[in-house]
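Consider the single chain below, provided in structure tokens and representing the form predicted alone.
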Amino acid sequence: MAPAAPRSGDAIFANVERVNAELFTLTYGAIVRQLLTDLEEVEEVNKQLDQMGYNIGIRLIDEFLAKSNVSRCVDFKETAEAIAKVGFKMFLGVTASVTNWDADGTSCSLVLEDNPLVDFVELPDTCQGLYYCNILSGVVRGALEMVSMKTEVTWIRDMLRGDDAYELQVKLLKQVPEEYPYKDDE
């Protein structure tokens, strides 16, 4: 028996994910360009992208927890692995490696070999100092804050600046104990 030919709808929907990724990439590029036009200062654009990412991260964590089936992480190392292997895959379609741990286990790097945000991007000389993907640092920071981890997230390497990879350094500043709003009445 010959395999069934794909239905025309199947062929169309097979490309939907790629089209959505390209649309997202182009839309993000338009946002960055508009911020550069409106704010004029590259440092202000970096701050705005980080803040936008933070706002996204504090909302994205709910979807991540609901859809990823990741159980509660025991420590910061497990959390970093979940972000790198599950979070980036879920929302960007790529995975990151976790490297460069400090002795305390409170600082590491998330290294991306591939970054879909930078497809079709070349930074002009006028954009020296721009962290084009700064939205990602904000997303990571915002999401971690929602699971009681106060962090500092900074770019160490950026392929748009000639580096060989994209590297985000994530430092755990403080683990905030969870507070429950209600006392148990016994």
Second form
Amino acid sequence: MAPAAPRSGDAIFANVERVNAELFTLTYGAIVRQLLTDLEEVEEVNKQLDQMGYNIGIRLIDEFLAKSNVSRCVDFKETAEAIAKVGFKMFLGVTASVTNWDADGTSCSLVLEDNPLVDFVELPDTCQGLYYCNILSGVVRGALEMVSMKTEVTWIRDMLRGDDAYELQVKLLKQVPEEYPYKDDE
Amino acid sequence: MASTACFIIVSRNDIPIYEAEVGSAVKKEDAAQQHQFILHAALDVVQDLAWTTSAMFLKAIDRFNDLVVSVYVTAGHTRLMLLHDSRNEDGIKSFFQEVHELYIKVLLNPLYLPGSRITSSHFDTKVRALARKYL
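Next, report the structure of the form predicted together with the partner chain; the form predicted alone has already been given.
The complete assembly is shown below, putting the previous chain first.
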């Protein structure tokens, strides 16, 4: 029998290389700041962050699968658990909880109590529409797309806007069947 | 708590970035202007004194009638200035140190541009609470 998939990312987190949390937070802050200066529109910044996250996600999934030893997830529920418990722990150092499943199990919420990206951050009046952590939604979307799940990831709650936690809604749009990369006649 | 106190933060480029009247006395418009004037006049003294000592807290550096100006200069040459009529130096020192901490937090906010006005209401509430506690 294959070894059971790890239920938490603690062990992996202990072994990966880490950077100073403040360096990480401030680097991310500098990126967002620069995007705000360059793009001027808050909406554009949200889009750009999401795109950057997507680009990270499609690469990160390989690293995740290589290091975490998770076995194939049988359904979307298991996938969500793996992201929340192993994925977030491995790369962000925090764990999320999975809640708010809808009836047919295609949509759920990842709730983050603690988010290292937002230390020190306070949204000024000029950036009220900004989803500061939009990069995370992009990462999740990109990573899932690489394992043939089309998803839509949106922010439901955001502490920077006065909510009590970070809630990321992950909605499974469709599962793309794995395609054989060659056509028969090639 | 002191009956009169006016607190301002002046950026390194001599621009006031935060102001608060924190005294318990009844607010008078011309008094507020007078306070600003006194603090402004004290800036020259600060400039001379700041380089003569390695301490950040410069204590009482100037006075006007019964009002005293105390100043705290951060490493980045941002000046925290307090105009007060109380004589509680220890309290003022603690006040400055805690406001300094708060100021650093504001400065670490990536969306805050150093040298621009501090508009954070969180910062404002905290500063006023500290003023009630120490002054």
